[in-house]
Each structure stands twice: as structure tokens, then as C-alpha cells.
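Read the single chain below, which is given as C-alpha cells and is the form predicted on its own.
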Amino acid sequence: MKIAITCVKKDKDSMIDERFGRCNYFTIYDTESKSFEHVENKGVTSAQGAGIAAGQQLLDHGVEALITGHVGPNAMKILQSGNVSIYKCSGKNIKEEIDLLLDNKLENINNAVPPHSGMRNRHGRA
């Protein structure tokens, strides 16, 4: 199984980025090979449709589970269409989040946040 985690740095020791479409990187962990891959989020530079681009990118990588903080409505549709299970991060680093998921200790995310929630800090809104 491939697990994607939204993160702030291209490093397996990075902290989680709670944004999905506007995170800087995805770390993808393969449970079979126990290997990490770090990829730049294609959605981060999109003027519009960041969540859609990010969601499609994860489907193209064969991801089956996602650990993040928030997912917008369009990204949620893309991810659900690809049968990606989405889990709420707990504020740990990547390795700890993966361990929590594999121990079934992370909460499922089944509802999207309002559109453009990942843009709030960029425009100074709360």
C-alpha cells in the first residue's frame, strides 16, 4: 500500500503540512518496499484547482491512503473517486504519523472543508 503524507519539507523527518492542495511536498511511503519517495506538489503553484491537481497527482502515483489536515471539496471528490482513504493527522512527524495509521489510530476524514481554506494564511485571513 502507498501512503501519502502532506509535508513542509522534502524529508522523511519533516513535519506534516495540514493543507492538502497547497502543501509544498508529498512524502509517499510504500509499505511493501518500506521506501520513501518525496515529490513536489504540482498543485501548490496553481492559481486555481490546486486540490484537483494534487489529488490527480496522488492517483497517478497509485496512492491508497492520505494523511493530512484538511481537504477541500473538489480534492475530496477526486480522491474518493480513486478510493483513497483520507486520515486526519495528529501533529506528529511523518514517521510517527505512518506508525499511527498502520496501528489504526488515525481518524478518517469524510467531510471536506470549505473551498480555498488552504489560501487563508496566504491572504492574511483567519
Contents of the next structure:
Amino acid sequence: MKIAITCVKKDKDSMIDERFGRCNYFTIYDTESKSFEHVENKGVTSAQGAGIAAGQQLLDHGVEALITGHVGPNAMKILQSGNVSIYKCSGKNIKEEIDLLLDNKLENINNAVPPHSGMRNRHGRA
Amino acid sequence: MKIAVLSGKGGTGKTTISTNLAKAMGWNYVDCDVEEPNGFIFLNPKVIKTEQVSIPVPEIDPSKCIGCQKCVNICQFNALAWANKDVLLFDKLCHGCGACSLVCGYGAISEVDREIGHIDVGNDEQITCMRGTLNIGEPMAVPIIRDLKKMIGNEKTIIDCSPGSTCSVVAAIEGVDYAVLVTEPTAFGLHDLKIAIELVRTMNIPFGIIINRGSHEKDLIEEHCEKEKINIIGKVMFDKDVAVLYSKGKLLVEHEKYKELFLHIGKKVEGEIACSLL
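Right, the form predicted on its own is done; let's see the coordinates for the form predicted in complex with the partner chain.
In what comes next, the whole complex appears, and the chain from above leads the way.
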């Protein structure tokens, strides 16, 4: 199974980025080969529909689980259509989050946050 | 002949200026501020016709789709996605450009109309009034503004724009003969006015400034205009009478002293347009 994590830096010790559509990088962990892959999020450079672009990218990579902070409505639609399970991060680093997920200790996200929540400096939202 | 009224900053009095100018000069009025069309409150025309505005969005026939994903890749707006062997459509993001149906080699995509708003046409005693209204939750205003502008024709028209310097404003002022920039004598007013000036200059539209809520003293807008050699074509004073009329939804030109002021501004604008054509 491939697990994607939204992160700030292109590094497996990176902090998690709580945004989905506008996070900088995805770290993709393959539970079979136990290997890490870092990919740049195409959503960041999208003028609109960042969550959709990001979601599409994960589906193209064959990701089945996602650990992040908040997912918007459009991203939720595409991820659910692609049968990706979404989990709420717990504020740890990538390695620890993966361990928590594999121990079934992360909470499922089923509800989307309002659109554009991840854009900084917007009405004080995260 | 078309005059656009814009401002940069919101709440400076575009609708006040444009409705009163239209009434005083006897020009038609078109409300292109489709997210908040308020001009009809003051002009109170009798609506005689309402037309729907829609944009073409793709409809995918799954029986013909072979899953080549060309439509998903061509879409610049992320309105299409490929998930679980199906094309997903996010219709609010679709700009109706039609690239997806062009690129589909299997005839799986047809275009269907999706309503995004409507246009009202109304009659005042002397002038024709039009307004576009964007449906709540719709992100794209430009298609309605384009439709509105197609309906204007060559008649003398005042175009009331939305605030800022957005796509909507650009669409509304494209091809006008003159721009009236409404501002207020505050630091915010000046800041946003500068952006609006840059916009009309870039688009080569002759323009002049109207100061709203002005005082008898020289203000920062006048100082800036003097320095930049920009024409101030009028000033509406900060006056309780204005507030009272406005709060009742009345036009200022119903008041004799304002009627004269707007007739004067109107003449000045017409003079400016004549000069710009020389």
C-alpha cells in the first residue's frame, strides 16, 4: 500500500503540512518496499482547483491512504472517488505518523473544510 | 458611446455617481457589478425582460469514453479529473472553453448549458436600465458581463463596474470611450485609486477622477492628481443631505443643488470625450 503525507520540505524528517491542496510536497511511503518518495505538489502552482490537481496527482501515483490536516470539498470528492482513505495527522513527524497509521491510531477524515481554507492570511484561518 | 465608472476601492460611491450621472445626462445605465447589482434600488426601473445567462459545461457519455484522459490533461482549470475509471466534473471550475470536447476523439463529450445568473432589462421614464445578477455561490462573473456588453449596442451608456481591478472590471471597461474613477479622500482611497489608474492607463482609456465625500480643503487625492497631471472632473461634498437621500434609496439629482452638480459633471465628461477623440 502507498501512503501519502502532506509535508513542508522534501525530506522524510520534514514537518507535516496541515494543508492538502496547497502543501509544498507529498512524501509517499510504500509499505511493501518500505521506501520513501518525495514529489512536488502540482496543486501549488494551480491558479484554481489546487485540491483537485493534488488529488489527481495522488491517484496517478496509486496512493491508497493520505495523512494530512484539512481537506477541502473538491479534494474530498476526488479522493473519495478514487477510494483513498484520509487520516487526520497528529502533529508528529512523518515517520511517527506512518507508525501511528499502521497501528490504526489515526482518526479518519470524512468531512471537508470550507474551500480555500489552506490559503494563508485569509481571515485568520489556518 | 460608453462611460465606465470604476473605483479600485469598494464603497467609494460608484453606484451613487453612475446612477445620478445616467439620470442627469439621460444616458442608459448598465450595472456590471454582477455580484452586488444595487443600481436598480435607486433608479427603480420597471423590469420588462429577464434573460438567463449560462455557460457550456461538458457532459460525459460513459458508454463512449475509452478513458484516454485527454480531456483531463487539456483542462487548464482543473475542472476535470480521472478517478476510479471515470471522468469527474467539477462544474463550478469550468470556464466553458470547450477544449475538452474538441480534444475528445470518441465523441464522448457534449456541451450542456449551466445557468450561472440572469440579466434584467428595465425602463425608467427616460432611460433603459440593465443589470446582471450572478447566482449565489457562482465564482465566475465575466460571462454575464460579456453578455451584458453585447446587449448595450451603440447607445449612450453608463457602465457601473465592480470594485477593484479584477477580471470583472477589465471585462466591463473593455472598449469604453471614457472611464470615471470614483475615489474618496483617504489613504485607502488613494492607494486603490493608484491601482485603478494603472489599469485604465494600461488599457489606454482616457479617464478623470470624481472625489466623493470631499471637503472644501485640499485633500490628498487632489495633491496626487496635481502631481500626476490627472484631471479631476468633479467633487461630491461630504454632506448630510447626501446621506439622507441615499439612506432612503433616492437619487441625489432629485435635489436641485445635486442636479446641477451632476449636469455639470456630465458636460465635463462629454467635453473630455470630445477632446480625447481629437
